[in-house]
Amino acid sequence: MNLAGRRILLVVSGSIAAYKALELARLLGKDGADVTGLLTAGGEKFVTQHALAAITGRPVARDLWGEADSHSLHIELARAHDLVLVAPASADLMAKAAHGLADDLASTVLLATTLPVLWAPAMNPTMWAHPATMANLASLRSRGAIFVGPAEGAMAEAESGAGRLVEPAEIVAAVTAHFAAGPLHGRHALVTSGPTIEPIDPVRFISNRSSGRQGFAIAAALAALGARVTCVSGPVFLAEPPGVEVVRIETARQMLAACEAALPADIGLFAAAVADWRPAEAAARKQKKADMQAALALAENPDILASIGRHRDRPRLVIGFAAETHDVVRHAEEKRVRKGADWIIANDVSGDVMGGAENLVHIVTEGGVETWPRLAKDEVARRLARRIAVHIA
């Protein structure tokens, strides 16, 4: 299972070698990957919509307006996803992705995402050789795009030469090797994520608005980076992040003892909203509103960025989240330094106390401050990781 919990959103556009695409999403799913199938309105003269979500489990994804509520689909499509894997990829395809056209659902999902795009071309060996294809490549290639193949055979046409789809099992192969020689391959993450709760008896508890989203999102974003990631996770309501390994724990003594027990690791980026306090006596009943009319003795929590800021398997970098109503980046450069932390991401919750879809971050490091646009945060998550792979190579 090489590719358990990858996300792969696969493109079949207009190729008699189509056919494959199924075969292909086969293979993808028998090792792990999660595939959600994209159709062009060629890829379905030779596939149909029923085949492919057999297949996949999924509904297929077909018409940019097909429906009354997508008029975010190509975002969501651009977004929700570890890899697009264009196959077979046509000339058509490539060419509109190379000029940035956008006329349909899949050149729009190419425009928009920010995902590593895997291209398998398929089509006539006198197409493929058009000096017009050849720019097509070499300018997706001068922007990142991978490329498979294409092989050389017989074709469809009764002729031969380059231009051949390669095999589905190649084409898996190209996948995984993708993800294994991530930038990150090697490395390991530790992150902590969502909140601590702390129990004033067995149905009570202190706790926070934590929910989780932005430190899963960065657990997800360095894994399909190739990094081996630990996320050590108060209570939350979410999905695991694919290829994560997630330590679930309830109080903040918990979450320093799992963290302990997680290192060595390269990255420790800890996002996790710990609670600062716990009662001092946690009681073995249910208190009677009667009996909690006094004051609630408080007792401190460890400090876990502190603690592993300056433990003796600190992290090469380490990485502090603040969020804070006011006075943000100059708490967050005081924090940096208290806490022994490289970088601290800092968030004002003034407005929106945690738990929502965005987030405004500035980037606090001993070098200065970085403010980023508000942003999703799986996008805030995607640029983090990137930033992070840059930093430790």
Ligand code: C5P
Contents of the next structure:
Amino acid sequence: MNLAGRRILLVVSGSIAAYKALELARLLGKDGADVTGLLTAGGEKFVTQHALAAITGRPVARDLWGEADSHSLHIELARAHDLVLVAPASADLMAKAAHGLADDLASTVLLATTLPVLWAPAMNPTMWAHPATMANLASLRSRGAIFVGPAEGAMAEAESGAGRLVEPAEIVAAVTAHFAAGPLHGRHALVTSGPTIEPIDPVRFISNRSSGRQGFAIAAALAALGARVTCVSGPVFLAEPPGVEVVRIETARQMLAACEAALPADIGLFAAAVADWRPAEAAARKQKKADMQAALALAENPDILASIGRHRDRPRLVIGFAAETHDVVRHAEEKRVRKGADWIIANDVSGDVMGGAENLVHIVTEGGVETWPRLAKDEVARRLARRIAVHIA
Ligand code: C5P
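Right, the form predicted on its own is done, so what does the form predicted in complex with cytidine-5'-monophosphate look like?
Let's see the whole complex now, leading with the same chain.
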């Protein structure tokens, strides 16, 4: 089960080799992957949606303009997976993706996604060797696309040369190699991110200004190193990080429940700005102005970091955050011990860090303190992910 929990969007485009996509979907499923099929109009000439749905156990995506309530189907598909696998990939679909065309569901998903894309081309050898296709190949590769094949051999039209779809088992091997490449392959990371919101009544709530930017960046950086990442996020206005399973919650208590449900994990990283207090009782009806003071009696929320830091299924590495305006390192060390964390990422928020693009952090561990230079938040995330990978190895 090398691919357990990996969510793969299998795009099947128009080629006689499309019949092999059914075997490919079966093999991916056998290795534990969750496969969703997407058929182009050309793909449907060779494979039916019913066959693909029966093998994947999921409805097949086919139409950009399909259901009235799925106007953003292409965005959902582009985000809710770990990998886009195009097999077989036609010359036409490669050309569309290379040029950024988006006139059907498959090409629109390819334009909308930031996920890794693995292409398994299949076409007539003359079409493959054509300078236009070669230029498209080079262009897609330069943007990070991964290619497997095509193979050489006898073709449907009694021609031979490079153009055959590589065998399904080889495509599965390429998918497995892709996921195995990162140092965090086989690890599960739990990341909290964003604010929580705590209802006062059906229309009002208590919350904070957390954007979720640093948490999403860390989730993406861990996924990029091969980890399976579950990110429990409060309401934020950001695109979901590629290759990450995002669990949306609102309150601190929901966040704790979602974190406990996501265990076991190897790494727990708690970047959320959890509301420390909630209205003791959320009113079922909108409160009148005069009743507001009573409605604001507060109860303390659970501390999620501390709860998971002392959980019987505690992740091997537990990391908390601390924003401080003075005595940053001393407070962080005290917090590390009190909350059962291994590391605290402490930052001085007395300047312009809050809501800004850069961050200056201290990594406070049992072994001492490491201070990093002022860096972009994305770079902080990448460095942190690499440090985690070295520690967990
Ligand atoms: O105590 P303080 O809020 O400064 O601690 C910050 C750290 O604790 C962060 O990692 C934050 O995500 C976590 N935390 C939590 N649950 C709370 C409060 C804070 O997980 N209720």
